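Given next, in structure tokens, is a single chain: the form predicted on its own.
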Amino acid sequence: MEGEITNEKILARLSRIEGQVRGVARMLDDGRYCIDVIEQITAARRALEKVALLIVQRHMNHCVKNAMAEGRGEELTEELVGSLDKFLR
């Protein structure tokens, strides 16, 4: 993953995902084959997971790093682990 992770980059990815989801709705309206629809849903879900990973990476590089310098690293690390636990369920 190259370069700084900016809101603009994340929002661009989310816009593409939004388009994918609208595409899934169109597929249903068009009566497309169920397996094709499921494959598109899987692709959108994976794209969302990649966005989540980018946000985690940004959080680690900025929020956790700054918190560690301020002596609050353990608190933010625990918070991140709890969030990841929910995400992975």
Given for the second form:
4 protein chains.
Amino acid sequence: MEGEITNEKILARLSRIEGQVRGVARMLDDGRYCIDVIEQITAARRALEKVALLIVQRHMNHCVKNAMAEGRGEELTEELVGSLDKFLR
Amino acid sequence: MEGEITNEKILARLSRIEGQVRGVARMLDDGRYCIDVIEQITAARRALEKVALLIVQRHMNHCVKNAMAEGRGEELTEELVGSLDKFLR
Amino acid sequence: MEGEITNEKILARLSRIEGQVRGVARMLDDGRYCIDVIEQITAARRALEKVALLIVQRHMNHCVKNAMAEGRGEELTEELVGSLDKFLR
Amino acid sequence: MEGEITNEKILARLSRIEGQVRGVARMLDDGRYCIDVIEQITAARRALEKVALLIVQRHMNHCVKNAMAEGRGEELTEELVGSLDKFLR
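Next up, the form predicted in complex with another copy of the chain in place of the form predicted on its own?
Expanding to the full complex; the earlier chain stays at the top.
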């Protein structure tokens, strides 16, 4: 997760994920073996997690950092941890 | 997870997930708040998990069931559990 | 996940997990670095997942297999998939 | 996740998790139904996740906050996100 996390980079990942989801649909249409379909879903899910983590990282480097400088750090930290909690569930 | 798990039902879910992923991209374009974006990713990830579970269920009701009747049940069970293991990681 | 999945094997894993959880407590007592503590929790969580998967595998090779032979396979499959769904959440 | 996150609070949670893991072992000894055992493992896993999130929250409110004030914020953020990544896998 090196370098500046630009919208362009994240949008490129999302576009690939869209393709992966379409790929799952195509595999179903083609009657591919269930385990292979699950593997493709696993890849898309993992790719979504990476995008979420990139956004978490960017959020911390900007919004949380600014909030901490202004004394509202604990508030945004609690919000972010609550969001991670929902993500895990 | 009631009724027959048809390709149609799963494809409809996948199409909604594609829309959710496009929605994440649109939110980024619109400069929406990071936590809201993560929430949308959480929804897409959860929806992908549901699709994976539907395919697991269908796999058990057909492929695993047939394999068990033919004495190859343990083999397919091990394959499925290995696939779940990768899914969790 | 080779060989017969005996209670002994699973109990040995659970005993190691108990030790890992106690290890997390000890790390907190010792004031260890947060990231190292999270890594130890990650290991314990992963080990718990492995135990869950072993029990899923055993369940399929016995309970689900018997149920399928008796025409109650779909019922137990739905129950198991519902259980995996809760596990993922 | 309200109030100061003290070691005492986290240690109390860890002690309950140890009890949950021992409970899983006892359920196996008692020959309890697989699905019930998996449910207990789910509870222990979820409780471990909550502890991990409490430590993440504390880490952000202290270590990350201090690092941000000293200009080393991005470094610790990257470390934390890498740790979350491993946690998800």
